[in-house]
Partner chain sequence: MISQFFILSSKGDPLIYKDFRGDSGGRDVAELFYRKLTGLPGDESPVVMHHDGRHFIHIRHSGLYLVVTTSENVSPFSLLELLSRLATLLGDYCGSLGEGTISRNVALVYELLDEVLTTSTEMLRNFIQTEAVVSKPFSLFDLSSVGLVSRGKEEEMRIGLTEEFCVGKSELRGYGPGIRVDEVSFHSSVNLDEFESHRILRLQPPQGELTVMRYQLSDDLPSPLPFRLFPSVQWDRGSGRLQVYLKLRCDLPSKSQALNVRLHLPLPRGVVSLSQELSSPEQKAELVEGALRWDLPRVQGGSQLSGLFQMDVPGPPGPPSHGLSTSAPPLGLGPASLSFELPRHTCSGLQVRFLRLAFRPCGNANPHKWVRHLSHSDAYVIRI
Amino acid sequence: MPYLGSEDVVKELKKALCNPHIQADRLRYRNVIQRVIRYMTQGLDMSGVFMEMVKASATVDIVQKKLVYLYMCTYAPLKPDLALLAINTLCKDCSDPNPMVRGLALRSMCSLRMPGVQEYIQQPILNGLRDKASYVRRVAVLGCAKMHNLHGDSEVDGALVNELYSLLRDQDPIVVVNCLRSLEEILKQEGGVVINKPIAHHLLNRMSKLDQWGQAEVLNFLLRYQPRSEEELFDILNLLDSFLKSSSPGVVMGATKFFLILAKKFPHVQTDVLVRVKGPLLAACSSESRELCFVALCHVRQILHSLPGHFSSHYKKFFCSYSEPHYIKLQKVEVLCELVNDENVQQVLEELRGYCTDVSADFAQAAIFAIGGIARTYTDQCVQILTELLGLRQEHITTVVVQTFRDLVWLCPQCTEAVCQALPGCEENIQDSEGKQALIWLLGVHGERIPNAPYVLEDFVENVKSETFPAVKMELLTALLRLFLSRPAECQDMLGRLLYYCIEEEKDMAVRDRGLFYYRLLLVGIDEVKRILCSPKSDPTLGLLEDPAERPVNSWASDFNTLVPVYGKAHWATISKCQGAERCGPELPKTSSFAASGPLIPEDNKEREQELPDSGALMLVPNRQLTAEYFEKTWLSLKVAHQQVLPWRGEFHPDTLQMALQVVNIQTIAMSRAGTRPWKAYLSAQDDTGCLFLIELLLEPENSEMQISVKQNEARTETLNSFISVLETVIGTIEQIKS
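Chain structure (the form predicted in complex with its partner chain), given for this chain on its own:
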């Protein structure tokens, strides 16, 4: 086909769509429409043929209908007036005798995404909820959520919610699952769909009728339910036992998470479940889908944090294959490093040694670091392997080995002797900053055991002018001064030269200052230098700090089968910080949480609301008392983010207000005494993401209103709005009590 600009294409298609001959030929007509869809997907603007496409929707050909509706859903927001013309056809199709046509029309109408469409879809959706064909009901149930989103405000239609709750008892399992999805969406502000005892047990009984996606999703919803008694808890676990054996990894992991969380007070049940999930996890680790394999490996690591021996007998499953992508290999090396024990250490080290000479330098270095990690427990074997690697005289290997050695002698002083013997000759194969620093540090701290240490350092001093990394020069200064203390005769001369260079010629201020500092220190006297520089040469206790003791299963159970292990905890923290949302898990400290509006949560669910704060909810942190100075400084540096006036009548008791604010974790910084005119108060609060709110209240009884100004240190409208609604509620309540 010749290349045509988008306009020419539209013109040509428009002509074809209007051509009565083509319209008469069903297949040709459909073909032209297909071409429109194809261009649309490729990103060409096809909105020019909207009118013609709307005309094409009036057809009995269901394939054509589907295509046209797809087109309309894409371009309706651009051409809302024209789209309204299609509504008639859609409405008519919603009462077509064929359930498939009814479903299709309903789904398309709900996907139109243009202003004003709500009034047309409400009735068809309500009819759809009572349709006799389950296919239509499925569509209608999801349509409720879309309709709610179209409304744009958080107003919840109580009748609709009730209807959806009652549809949870529908015969069709997919209608049931869709109801849950829909309710979750509609009730987002209130913390999502409520799973009380009757609903939980109803869902549990329907589980086996659902397909795998439904099962995985329902398991996730069921996490919200808190069994009342131990007996009920174990009944539920027994009921769900078979899902641990499902052939779908999603269901198995969902069930595992469910067990881990429900059995949080029964460690033996948790351990048992983790033993049972071993098989499915290992199968996923060797799945043909790399992506699944990666996710499974991340979860294996998560489990290993609590049960280090859990996968030790399966170490061979984590050996790398050459064809695997880099990110899987790195993950496997980490796993190997964590599951090593007395029985497999030999084999694991042998395997890791093979990776150290991999053509990919990154992977080789990761393997060397891994051996360094294992060396903290199995020092001798590892140091021997690392020493052999130095013999390869490869820059990228030598530098990492020397860095590993540096970290190792600090943690495991018993290997110092072996490391010192391995070091001579390394300097020839190190070019990068990190490696040089490590080598110089080792020569400085343990120089008395390395015969040629002064001569190696001398080479560095000779070449200091051409040294590009300031960090290396700093390290060199310290190392040479240290070595001077133990081997003064060999070092004195070059130390003088180095100090002279650093003070007189060096351009980097930090290096120069360090040189000056050491020079003045030397002037004070050698004893003072010794006192200051001769610190311990190792600190085995640091190793304990670095590998925190086995973490309890409960610390990560809520993260299991989520994206957290996949990103890694640290990365996840930065993600959720910039998102300011996405919190989950019962391990959060108990803080008061406020959903922006209150009702519609049955009382039996209060406890869950505290445990699983909704992502949109605001969480104020208690006891964040700011100093008045800090408050003042911050207040002056910020702009007013929100200003509002609330009506206020009659008497006023500042103490009551202060107490009420305290309850919701809003601190009072300062306030005028009762009866002062005008009365003023300064308040502060902070949410759990670190967002700070500063508030000024101003009461002028003559005007009988309370003026509120809020400042925020991060501009986040969503949290600001929820915060203001909290504040309003408190002030409103106090006002009511009083009057």
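Having seen the form predicted in complex with its partner chain, please provide the structure of the form predicted on its own.
Next comes a single chain, given without company.
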């Protein structure tokens, strides 16, 4: 919907563009065109000057042509009939003596996302593929992929594919890389571009002439070629050896992945490659680019899964800087934990100790957990540091230290005595659920070594009614019953009170059931209680908490230089699956009523909303903006499927309603200004099955009611009812907010 005042702006600009005096002054004419572009980028609807802008493209000024072509590519889907008039100018420019003009015209023509443009761009693209200027060939090669996307699911043009394969031997290196990208897009359904021996050897020989982006791209494509012999394999590796020292991190990572995958049968070669890329990775970890630093740290952690001590001599490179963002600090702390050895343990622990008092509570807690992880190997030093941290009497620090102690006494029983001596007094500084559970567990399991354990638990029992976390109450039940077995005289009375409260007054069913279970267990006898609660401590599942075994390089080589180290394998698989579902969503049905006027939805909107398995509910597809012309034709050809009247009182704000409708993927085609009587709006929406809804809203303030008329391209009563329910909810919510 146009912004307020845009009509006056459009009239002013149209008058200026038609002024012969301004047209005669090239600089003034260009300034007016720049104003049109500026208003367009600010969100104003500048489609009203389309014809004047088309006329402005007939100029020898390249800057002016660029501005006009940018405008045309933006508004061509909204003005497809008028945009066809600009095709003649573009076709003429494709034969211009200036290669910059030819390339600019061809690129703009391929970017016109409107019906029927394919037949006009096919011949200019073929001519561009044979053009003498390399810039024009670059544009034409990418235009082949755009033309294929415009055709949709049509068959692949074999002649065009052969032409692109032949251009892989072009003298211009950028043309070669663009050919690979276009072939990959065009042959996506067939598995992508095929890399055979001649193509692979040709690309290898051209690698030195490519720019850094091209080298990274070609290295990725070369992974599809499998050398026929061991001799050929090592010849290829020797040829690419210099790229492991490239100044571009992307090229280094691509070359590393190439070496790791091709040398999968030669572990010593893989190890040597990882040693050689240690320097570039460390440099990336210290990069000013935070994104590059984070990705490099993720890959360092991946390498450490196979080579645990690979970066141990450079552990200081992973010390955190005060100005670094939180997510990089967390990655560095994780890396430091994996680099600890006998030589650097003292320095690493001192560094982590400093992080424990950081102003960021989350980072401080992460550092304490890291010390707890190191404590599995270097118990005494870590327990001493953790004990000193308890003396700070900081709530967030005490909570995490107690949780770390709980895990530590489970995995390292030899430190139990030191932990029990450090616990008295810390209960005063614990307020959150996790910390309380950890402390209560320690008091229950090792309460016989802690003199004041029954009295600490008694405080929890007295405040059990005000406790908001059921998990704490359940942990308190178990701990008190365990302590009762070793210190019955001190715990008998409070255990009875706690059981009575949990059985008679507690509302949480899980806590009540556990209280009943323990009460009935006590009725059976103390021996049965000991048999169940004091079972052997050697739990076979403890193996899950121990350090995992070293993973071979081949287990993650294919994930190197991808987003898997960043997201994690399981998470990235889920993301990839969702993206695939969006790309392969349902197409708009091509019914006979739509065929006469062309496709209802512009071709550039290719994304589909992810299909959910439980698709019983209505799911509206986002970004389905219809053109006004198509909406009008379709609206006139359909009958009203539903009509109703909703009450409306007070003022009305169209912008608020439009924003609310966009949230539920209902798009606005046209809307009256605020204060217009009667006020009208035309809306559209489409569900994931292709069912199209066209809506008219009519508000008459005098009658205090809003009339809703809905038309549907397919007669589906259940879907229509669901859509009406969504629309009523949005309008009702806006009415409530207003009132």
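We call the rigid core whatever largest set of C-alpha positions still superposes within 1.5 Å between the two forms. Note that this is a predicted model, so its numbers are computed, not measured. Residue numbers count along the first chain shown, from 1.
With the core held fixed, Gln431 shows a CA shift below 2 Å between the two forms. When two forms of a protein are overlaid on their rigid core, residues whose CA moves 2 Å or more are considered shifted, and Asp61 is not one of them between the two forms.
Ser637 is among the residues whose C-alpha shifts by 2 Å or more between the two forms once the rigid core is aligned.
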